[in-house]
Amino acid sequence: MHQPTTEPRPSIYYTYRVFQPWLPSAHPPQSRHPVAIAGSGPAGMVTALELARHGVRSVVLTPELQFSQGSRAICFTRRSMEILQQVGVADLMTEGGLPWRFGNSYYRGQRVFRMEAPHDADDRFFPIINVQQQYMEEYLHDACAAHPLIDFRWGNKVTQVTQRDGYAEVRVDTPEGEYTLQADWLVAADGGRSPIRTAMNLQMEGASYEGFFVIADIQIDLPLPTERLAFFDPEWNPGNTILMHREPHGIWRVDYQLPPGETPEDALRPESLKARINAQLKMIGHAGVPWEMDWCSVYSARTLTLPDYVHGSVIFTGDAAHLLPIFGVRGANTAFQDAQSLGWHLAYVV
């Protein structure tokens, strides 16, 4: 039986809700669904909301009982905000977000470029707005939960997918045991490590680049504007890059490249994180300012895609379909575009 974590995830600035799992014993037997969606990230929930906007029912399955841990995606583009407006959550994003349009690039301590993204006084949205992913997921989930055409199932883990004649048979595990769900279409929005993609033995094509990057979210009071800061070949991290972004609620993202050969385990040791973050703060003229770690992780850059996103009754979307480097804010923003496009196309087919 699938037993998801029921302890609230730790965070300095975000209070996690722990949702109750959807249990089959509490619901009557159901007929075949038009669409089932595996995954409750940005791609999965926007797909569900887009389908609902076009009158199509869906069931959303997630093994989790909480929103994603850590800020993860934080920069959302104007196009993403237009899509989120269509599904009814743009106002909430705007209320809590930090808009920006300038970026600064430094090479060996000297500013060599200042980006200015086009923005007109009549534009509804800024070129980019910073909001932590937990908030974005909360807004999307609440919109899903309020829609009568969306059946949202926490604590439901897809364990097996069988292709039948014209539909998919999905085996789902819950805290009280398994059940079988049938759907005309199964949308695999289950992330970069997609279990469904793995179970179907589908191989992605492209390149995985050497080297790792650390993301560290720290709570700190810095008297700096909301602008992207990019540092190339800095003194404390020669030959590598560092990015900094202001986030809501007094959080700053510090994103730095590791030297060749360093393992993720070594990079995430508290003493390593502390030394590098302090070096970065010193470099920008704020040495000694107290800070507290909220969340950290390691990632690598990959450019991979499935050759085909449709396999029988299973459709892959978001990171389950393709992986893009984080640079240029292409992860979640591309997932929104996937979901918006898939939503109306699939609604038309249904």
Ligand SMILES: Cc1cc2nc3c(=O)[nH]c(=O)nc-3n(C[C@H](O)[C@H](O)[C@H](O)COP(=O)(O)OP(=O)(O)OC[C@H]3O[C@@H](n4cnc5c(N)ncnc54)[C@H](O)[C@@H]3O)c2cc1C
Contents of the next structure:
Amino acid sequence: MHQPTTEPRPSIYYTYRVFQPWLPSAHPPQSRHPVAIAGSGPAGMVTALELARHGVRSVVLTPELQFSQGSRAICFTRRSMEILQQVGVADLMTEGGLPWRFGNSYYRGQRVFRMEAPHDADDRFFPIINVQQQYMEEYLHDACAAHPLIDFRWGNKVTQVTQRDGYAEVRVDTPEGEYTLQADWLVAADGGRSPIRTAMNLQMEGASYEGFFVIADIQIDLPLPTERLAFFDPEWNPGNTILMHREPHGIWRVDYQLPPGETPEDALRPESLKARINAQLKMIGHAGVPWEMDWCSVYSARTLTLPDYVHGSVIFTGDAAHLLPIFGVRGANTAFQDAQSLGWHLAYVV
Ligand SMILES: Cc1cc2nc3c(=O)[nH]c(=O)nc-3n(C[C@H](O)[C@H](O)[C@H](O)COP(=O)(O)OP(=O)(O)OC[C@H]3O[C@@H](n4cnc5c(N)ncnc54)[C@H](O)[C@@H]3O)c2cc1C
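Mind sharing the form predicted together with the named molecule? What's above is the form predicted alone.
What follows is the entire complex, opening with the chain shown before.
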């Protein structure tokens, strides 16, 4: 029996809501669905909203009871905002977000490049806007929950998929046990580790790169504008790179490359995080400014894709279909483009 955690996730700036699970006993038996979507990340929710916009019903299945742990995707492109406008959440993103269009690149302490992304007074959206992923997921979820064509099921984990003649049979585990759901189409938007991809024994192609990066979100008051900062071969981290981004709610992201051979476990030790973040603050002239850690994680770069995204009645999308290095604002931005395209194509087929 799937028992999702009901303890609210920790965060300095975001209060996690814990939703009630959808239980089969509280609902009458249902006939076959036109579309079921496994996963309530950006890919899953935008697919549901796009389908609904074209009049197609869907069921969204998600094992969790809360939004994304930690900020994860924070930089959203103008194209993403156009897609989010189509599904009705662009105003909320704009209200809470920090727009920007300048970037500064430093090599060994010297500024060597200033990026200026074009922005015209007639442009509706900035080239990039920073919003933490929990907020983006909250806005998308609330739009899904308000839509009569979307049946959103918290606490519902897909455990098995069987391809039948022209439809998929999906086993779903809930806090009160399993049930079976039939769908003409199953959209696998179940993330980078996609359990559905693994269960179907599908292999991704491409490359995984050596080397790790730490992402640390800290609460700190820095008198700096919302501009991307990139440091190459800096004095405290020779041969490596560091990125900094301002996030809403007084948070800054410090994203630094680890020296070869250092393990993620070592890098996430509190002493190690503290020493490196203090070194970075010192380098940019803000030594001693008090800060508090909100969330940290380690990632590595991968360029992997499934050779085909459609397998019988199962369609892979977002990170379940392909994994891109997250620098260069790929990941969630790519997932939106997938979902926007899949939404109208699938609606047309249905
Ligand atoms: C540290 C970090 C920083 C990032 N920074 C950026 C950035 O700045 N910009 C950017 O664009 N991207 C960024 N990304 C990437 C971005 O977060 C992902 O690319 C994006 O969330 C992918 O969306 P998705 O919907 O495909 O998958 P996910 O968001 O991973 O969602 C997967 C969903 O599937 C669900 N699921 C899992 N198993 C099952 C199951 N058995 N049954 C049903 N559902 C299941 C999960 O609960 C979840 O709801 C970052 C990621 C990380 C980790």
